[in-house]
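Have a look below at one chain only, the form predicted on its own, in structure tokens format.
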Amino acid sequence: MTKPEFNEQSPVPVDRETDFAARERIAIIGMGAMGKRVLATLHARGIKARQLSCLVPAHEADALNMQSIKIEVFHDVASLVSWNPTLCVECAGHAAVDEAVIPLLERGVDAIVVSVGALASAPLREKINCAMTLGNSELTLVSGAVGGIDALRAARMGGLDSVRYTGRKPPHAWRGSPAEVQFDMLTIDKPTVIFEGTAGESARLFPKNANVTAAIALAGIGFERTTVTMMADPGVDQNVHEIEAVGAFGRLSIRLENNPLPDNPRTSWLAAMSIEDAVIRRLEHSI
């Protein structure tokens, strides 16, 4: 059978035994916030520590005392592949995804992804395809922060004719960002619009920002048609993501307000459920 190509348009297919988590090697990419919480997520299901490694910097090992996780550590691609991994997980960043995940997914290990922002390179998406081929691997994203992905999907089998996302913070979460070229953050005091444009330039601009607005433009219309406006509010005190799609099939309408991760208030909490929700049903054979 031939395998079908990840684009745009088309969800990565799954083919898998059941008994997929007994045999299950499975190397964390990064041990942020996010990593560890996919590693206690795995120990809570049982996963043995011997199914268990991480990829991080070797400069980072120290800071994060590696040797409390008791897992595997590597530094490099090389050494993990000869760990024979069967799945990655990538909770490092946009980096990472080329590389760490398109080396892994050319030596046949299936990736799980976070970053999806990364995907918003036209080569990068195309550096996947090849890997995955070469590889006969297989690529999941996860929906992050936003909700209502898998309908999205299904919408655009009959049309879609606009899609458009609006991302509210409070001023104080845009600091470190280029709106604070244009932006006194510390003296808005109502809804400022701060960028309009579409997903593709939002994600080059706004990298931080980018795997919300990936990840819907990846589920609908693509990065260039994708409408996406972005806000600093003084009126909100959450990541607020609302999405709006217009097609054959009708309307949606689509609202999240979402609390920072415990661990690390510059993640949301739904992004780290997301990935961890995953990689649950990789092991369970329901994906």
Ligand SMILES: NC(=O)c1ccc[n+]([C@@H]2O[C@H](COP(=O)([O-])OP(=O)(O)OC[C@H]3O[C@@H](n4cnc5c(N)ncnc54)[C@H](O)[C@@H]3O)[C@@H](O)[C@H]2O)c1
The other form holds:
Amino acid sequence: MTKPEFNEQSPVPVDRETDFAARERIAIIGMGAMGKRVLATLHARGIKARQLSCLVPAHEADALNMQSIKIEVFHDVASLVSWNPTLCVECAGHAAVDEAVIPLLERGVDAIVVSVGALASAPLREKINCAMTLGNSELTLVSGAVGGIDALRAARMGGLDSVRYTGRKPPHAWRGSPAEVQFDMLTIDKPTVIFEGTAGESARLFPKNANVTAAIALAGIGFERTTVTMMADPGVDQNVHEIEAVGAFGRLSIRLENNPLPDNPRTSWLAAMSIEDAVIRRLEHSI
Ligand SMILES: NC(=O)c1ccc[n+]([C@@H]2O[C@H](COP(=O)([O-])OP(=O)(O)OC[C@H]3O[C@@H](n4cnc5c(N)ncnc54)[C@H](O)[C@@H]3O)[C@@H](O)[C@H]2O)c1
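Next up, the form predicted in complex with this ligand. The previous block was the form predicted on its own.
Below is the entire complex, every chain and molecule, led by the chain shown above.
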């Protein structure tokens, strides 16, 4: 907690951090495993329930009534806008970036987005840029389930020669993906490459894995120059992400072994933590 500051016009100490945080009105888009966790964390950090709202599909309203933290619930963007949010926190999936985040950016609401894979679409990136210009608003992408995004972004200033991502998951975690057309996930008994190509191709073919590859591509050398290997590996029981980059800066090599979010085995806990950190940092830095 920062110390209260003296405002020169007033002899009374002004705790500007608390003051700013008190003015924020935060709308969480999507109340699945991640959205619920973000809500609980913000509330535990002292954000009042009246400063929090959520946007959820109408069929989920009943389930939300069971929640102990009572917040305003909206089912359409227009009603949410009339609540005057200052920030929206997207925890809902790729489609919600287009359907909810863009209209909110257009209306001057800043956004923190975790479904980074949506930005694999160049037309959507263009729409986001236009929305931010129109609304004079800001979008923050979180690093999500991976790390080293800051280092990649810095390294590209000096020029990056290559960026390679390798993702490993246990075979059962690839069930329902296009890899099942070619491989029988029940019989894979050794590390097996199920996809090799560019980040652009992988985002189109494996949209559920696009959040990580898009974050790396956007920070580094783009979707067409970032190479991606995906492996079904019976030797791992976590989602393992490896990033290797070479450039004028030197060499980067990072490996993350991510535990799942307790409420959603498909989502890395680190991804939820990264969005919580982004919101908390906004509240603390805006003094
Ligand atoms: N950046 C990363 O590394 C990373 C990692 C994991 C997940 N994610 C993203 O986070 C999202 C949320 O993860 P989760 O574990 O909470 O998923 P989840 O499936 O538990 O919850 C998603 C919720 O969003 C709701 N929803 C969908 N579309 C909506 C819309 N247009 N408006 C409002 N609500 C909507 C769904 O009904 C659901 O309740 C994922 O869809 C994924 O895109 C990102």
